[in-house]
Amino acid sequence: MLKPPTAADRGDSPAVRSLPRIAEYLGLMAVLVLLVALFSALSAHFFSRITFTTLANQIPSLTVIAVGMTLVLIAAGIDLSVGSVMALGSAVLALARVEWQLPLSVAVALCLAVGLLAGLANGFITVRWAVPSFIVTLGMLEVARGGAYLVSESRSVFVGAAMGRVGMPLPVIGLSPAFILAVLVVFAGEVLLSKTILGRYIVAIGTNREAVRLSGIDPRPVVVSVFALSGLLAGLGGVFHVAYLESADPNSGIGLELSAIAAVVIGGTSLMGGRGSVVSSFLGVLIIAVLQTGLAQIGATEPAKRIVTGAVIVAAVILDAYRHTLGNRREHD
């Protein structure tokens, strides 16, 4: 069985291969620092420990969902169902905990299972009938949202303080266990993408799926695995969301798929597939969080916040298009 060629196969040294990625990280960190400096100058209360810890404790759900979205986009797919799947998983968690009186660990496992099953369904339908993932996951968006309303009877359900401990800040450091777990998921996702055979296949499929198939590798199980991971992480996002609010809301996660895609694209993952980094996506999440928090602190109206955030997303997409064009020119030189 042939394997997708790597930079190592071409004789590039590890130091040479890492230079573009390091430059990307430094660029994103520079943007992050500039945003922090800008809002610190505009608001006397922005640059504070409370602001940064509060910001960090609000993003675990978006962070883990962005990890899954990164893998899907690199494989040249898209998952529009993550927000609704998160809501459905959290509704099932609340039902299992409050109505069925199941142990918290079992309720959490059911939430994760719901996400995994939704992701498997997305992946299976996509590869079995060759339906574009955009259409499949758009359908799952509606199915899962309807399921969330049905399970919760269209009302918020209080889960209890036991679940809330996962989302509460720890003494001294001020960060929640949910945030710490989300960061661990980021590093696990980066290891999977950059250090494993599965990660190499994901990149290769996003770069040229037909070439992968002709080399003797069946891309279908890999694509299903990617969507399954995205669904599982959406379920984990539901766990974090319930932990943060101590309740499950069937309206939660509306528009979250757009925020995840925005963070991933800002982080440099190509919408064309074949290129991206989980760590860069996490930096993209931080950029969006700082942008939204900073705009709120300086008193920007909701329409203004949406306009600015949308403009940043469009700028990131334009930059991605330029990078894609430049990459194609280099390949033909």
Given for the second form:
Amino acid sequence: MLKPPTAADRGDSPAVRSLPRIAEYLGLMAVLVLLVALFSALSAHFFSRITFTTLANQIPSLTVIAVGMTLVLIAAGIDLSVGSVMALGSAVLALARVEWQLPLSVAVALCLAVGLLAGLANGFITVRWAVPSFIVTLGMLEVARGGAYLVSESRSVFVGAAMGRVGMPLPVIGLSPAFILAVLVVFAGEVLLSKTILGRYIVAIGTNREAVRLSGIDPRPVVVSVFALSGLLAGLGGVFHVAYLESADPNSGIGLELSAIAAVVIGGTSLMGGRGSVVSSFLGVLIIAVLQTGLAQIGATEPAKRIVTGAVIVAAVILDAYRHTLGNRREHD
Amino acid sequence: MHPGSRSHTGALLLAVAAALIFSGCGTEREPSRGTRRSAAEPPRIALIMKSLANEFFVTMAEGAKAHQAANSGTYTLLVNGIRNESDLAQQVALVEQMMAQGVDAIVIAPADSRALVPVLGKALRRKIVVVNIDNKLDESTLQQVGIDIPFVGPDNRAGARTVGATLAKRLQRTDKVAILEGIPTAFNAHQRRLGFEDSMRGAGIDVVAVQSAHWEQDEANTVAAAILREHPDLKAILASNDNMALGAATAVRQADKTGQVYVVGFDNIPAVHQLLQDGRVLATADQHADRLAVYGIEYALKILRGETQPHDTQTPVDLITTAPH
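Same protein, the form predicted together with its partner chain this time rather than the form predicted alone?
Then the entire complex follows, led off by the chain already shown.
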């Protein structure tokens, strides 16, 4: 087991450390509440339990992928391949289930293995040849998409009940097992980041990789594991995706990497690395999902949808910047 | 394509060289092969598609390849697609490449009904036969450029109207329905939407929402779920393709409204067959994707043989309400 370093290692008391975190959540929560209030005012049917359970059941894929993306961005990398890797995993899963008639557990394991392998390849190539992860994962975006077309013969595959009820709402609570798992992944990601040595190394590498190396720690295994984790979570996203839509579409997840990056950045994670929070990324996912669902529900036109979504992403980040300057001032006072 | 053509030229040069070396002075036949090609060699036809990542166009291309394999003495075929459906520049470049290769005919599914017209005009001036399939080129743009290109393809609007009419039989006047549109700028998306609207208006049914889900399953699911909540008394969702119908059918099931909300689609992809059988999708339309390119190729071959042809040719669209066995 990894022994978590105490807060004293970082030179600040637990109280100081937890304060900005809570403020961070509050800021994003405010944006979320504002959006919900706005859509509730615009549509008579928005503010209902069914809206929120449906929304929750739609986001598990994006949520787990955003968790992986958060860790990658904090380590000062980027993973552009997540959408394609998800599609490749989905295609393999559908094939395993429908064509090869494999048991669900084996098919799911295959899908996760595909994600993990893609992530390992990303990480390994990044550190072995010191290629920027932007380029490596851009390459993987193409390779995995091609792979998805190859295994699915560019066709949508209907899976139906072969995925069990993973993506279907549970009775009474109305949430799907996939959503509950995704929330658990969020908390596991947050614990990994803030309470383990690996998490500390990820932050340290994102802040100053050279300093980490000079202090006698090899950053390479850490970077590889971060990309491997992102790939694995993209594979998990594929499982959720197929479970939810009852089918696998080789064109799914195009542009998903941008949604994930948007969610993570709205959550305040720095694109430059070294700073971020997994729970905040989850709030970012919720903001994007509420926006998407709300705009569809009020029947917004296509141009309006695009313009509003873009504007909210930028506005949320500006708000975040303000909150940070305020927070820093308070700390320095 | 390039390596292929290079090796073709390479083989030709080798043949010429061999002929010159082994027969000394060389016969008349071998060196003149290049000019003879258009007269005696089978014509070369270029099929230029939209995205070959799209199931529909893959089926089209495979149909064309199968047709060519069965008629290998009649013509040779070059199949090319673009990376994604909105990449117009790449498709224009493809047309130019095919012109440079000196193909005899171009059969094209244009990614845009206006932007491709000028470059196709250039091809016509080079005496290349051009046949338009799938997505009809814009009449007024053709007139502006001063060219005439025959269209061989299905009437998407009429097809959507038939699907809509089948649905209308299950509904009553003033019932509420929603339409999921494809990419709004695509001609087919527009035609199918109009066809759906025609049939609904004709039956006095109320179209309460029209939203785009860009042909995508995932987005269709999100949009359909939102529409179902906003209009709790919705009776049907008309999806402009089957991928979106799949997404809508899942949304209906997740909203616990299976059997209360009908879903119809378009394209008859294999993934939708199970849903047709279960009744979760009521109807779809089959425009025989595997034959679409073939119709265009056969049309081009007839022109090349000098046969006169009717200007535009409509290909069949069939209503599908049960899964094939």
